[in-house]
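Just one chain follows, in the form predicted alone, and it is written as C-alpha cells.
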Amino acid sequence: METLDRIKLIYSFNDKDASNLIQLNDLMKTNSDEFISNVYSFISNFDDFSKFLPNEEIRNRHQEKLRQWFAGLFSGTYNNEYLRKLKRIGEVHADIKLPSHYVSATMNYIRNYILGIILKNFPGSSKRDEFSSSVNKIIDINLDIIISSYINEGKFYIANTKFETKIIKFSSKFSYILDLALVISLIIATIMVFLLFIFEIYDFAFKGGAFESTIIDILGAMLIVWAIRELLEEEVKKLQGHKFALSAFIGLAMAALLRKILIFSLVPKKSIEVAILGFLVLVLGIVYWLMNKNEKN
C-alpha cells in the first residue's frame, strides 16, 4: 500500500522539484496545442488507434483530458488527489485493455518532447539540467502509478492516517492468509470426492451395490470435482493478483444441482424436485453464460 508521499521520496521527488516544474508552467502552457497535436501524430501510427478511439466525439474528449493531464504536470501540486486521478487513468486504461506498452511508448514520446522544448529555451543556462530532472521525476512518477493498474490495481491505498494504513495493511494480510486457507481446502475437498469416487467402485465391485446408482454417483463425484477444480484454478489466479471470477462459484451450484438430479432421477416420486432443480439450473446456466459473456465483452 503506497501513498503518494511514499512515492516521491522514492523517486527523490522535492519541493525543489515542483517549484522547478511551477516554473515551466507558462512555457508548457504556450506548446500545449502543440503538443496535443504531436502526440496524436504519434499515437496516430499505434495498430490499433481507431479501436481505442473510434470517432471524433470521443477523440476530442480524450484530447481534453489529455490537456487537462498535461498542464497538472506543471501545477506544482501533487497531493493524494494529484494520485487518485493518476489511479483513475490507468483503470480506464487497464478496464480498456490498451496494451501497457503503448502506455510506456506514449510516455517516452512526451518525456522527449518536453526535455525538447528544455533544450530549446534553456540552451546554455543552469536551470536546462535541473528542469530536465525535474521531468524525468515526475513522467517516472505518473508512468509508475499508471501501469500499477496494470499489475495489481490494489497496490496503491490513499490512507489518511497511519493507523488506517496498519488496518488496511493488516487486513490485506488477513485476507491474503484466508485465500491460501480456501485453496488448501479445496484441495482436501478434492481428495475427499476422490475417496467417494473410490467407495463408489469398491461398494459396486465387492458389495453389490445396484449398477445404474452406482454410474449416477460416479458421474455426480466428477461433476463436483470438475465444478472444485474450477473453483480452484480461480483462487489461485486471484493470489496471483488476478480479479475473481464469480462464475466459478455459479458453476460449482450447478454441479451440485446437476449431482442431485442424476439421483433423484432414479426415484419416480421425486418427478417434481427433479424439475424444481431443473429449473435452478437452467437459470443458473443463463446467469453464468450472460457472466462468461460480459467478461469476453
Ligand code: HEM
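Remember, predicted model here, so these are calculated numbers, not experimental data. Think of the rigid core as the biggest set of C-alphas that the two forms share within 1.5 Å after superposition. Numbering follows the first chain given and starts at 1. What changes on going to the form predicted together with the ligand:
- Core-superposed comparison between the two forms: CA of residue 10 displaced by less than 2 Å.
- The Cα shift for residue 175 between the two forms, taken after rigid core superposition, is 2 angstroms or larger.
- Relative to the superposed core, residue 105 shifts its CA atom by less than 2 Å between the two forms.
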Second form
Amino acid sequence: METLDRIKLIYSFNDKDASNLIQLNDLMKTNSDEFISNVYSFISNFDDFSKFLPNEEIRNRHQEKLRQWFAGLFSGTYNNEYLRKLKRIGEVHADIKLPSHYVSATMNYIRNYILGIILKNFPGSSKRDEFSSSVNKIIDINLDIIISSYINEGKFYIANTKFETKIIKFSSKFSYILDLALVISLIIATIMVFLLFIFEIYDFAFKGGAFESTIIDILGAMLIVWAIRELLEEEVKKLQGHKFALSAFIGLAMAALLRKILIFSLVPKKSIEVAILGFLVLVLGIVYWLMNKNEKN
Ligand code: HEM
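Form predicted alone done; form predicted together with the ligand now:
Below is the entire complex, every chain and molecule, led by the chain shown above.
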C-alpha cells in the first residue's frame, strides 16, 4: 500500500511546499465561487456532462465536494487521511465510469486557473515561481492518486509481483461471475414465486380453496416478489459498478416475516407467534431505517 510520505518523496514535495500552499489559502478562498463556476463552465462542454451530472441536486452536491477538495489543496495538511480522500475521489469517478480523460482535462484546466491567479497577484516576484512550483506538485500528486484508482479498478492497490496481479485479476473476475450467478438465481426465484402466485389462483378457482387464505397467500407472494425485485435491482447496480445496498437484504427478511404474519393471522391459536414476528419486523424496520439514513448521509 502507498503512503503519502512515499508519494511526497517521489514528487520532492517538502515542508516548504506545504507552507507555500498555506500562504495561498486566503487568496484561493476568496476565489472559490469563481473557481466552481469556471470549472463548471469548462466541464459542461463535455459530451456526457448531463449524463454524469443530470440534475441540480447532484450538481450542487458535486460543487460542494469540489469546493472542499479545492480548499484541501491549500490546507497545508497532507497526511494519509488526505491520501485516503483522494483515493476515494478516484474510486467514485471510476465507479460511475467517468472517462479518466475528463478528470485529467479538468485537472489541467484547474492547474492553469490557479497559476493564472498566482500570476495576477504576484507579478514579477520570486514568490510567483515558488508558489507555482508547489501548486504544480500538489496538482500532480492529486492527479496521480485519483487516476491510480482508475488503473487499479478503484482499489489503488499496487501489486508487487506478477503473481499478485494475476490473483487479484482472477478474484475480481470470480466475484463478477458470482454476481452474475446471483442475478440469474434471483430471476429464477422471482419466476418460481410467480408460479406460486398462479397456483394459488388456480387452487381457488378450480379446487375450491378458501377465499380468505387465497388472498393472504397471494399478498404474501407479492411481498416476496417486491423484495426480490429490490434485491435484483441492487445486484444489477453492483454489476454496473455501484455500491451494493445491504438494506435490500433486510427488506427481503422483513417481507418474509410479514408474509408469515399474514398467514398466521388466520390461525386463532398463533397470536404469540404473531406478536414475536411483529417484534422482529419492528427491529428489522429500525435497522432498515438506520441503514438507509446512513447511506443517504
Ligand atoms: C479534477 C476534476 C474533478 C475533481 C477534483 C472532482 C471532485 C469530486 C469529488 C471530491 C467528489 C465526491 C467524492 C466522494 O463522494 O467522496 C466527486 C464526485 C463526483 N464527480 Fe467529480 N470531480 C472532478 C471531475 C468530474 C467531472 C469532469 C465530472 C463529470 C463530467 C464529475 C462527476 C462527478 C460525479 C457524478 C460525482 C458523484 C456525485 C454524487 O453523486 O455525489 N467529476 N467529484
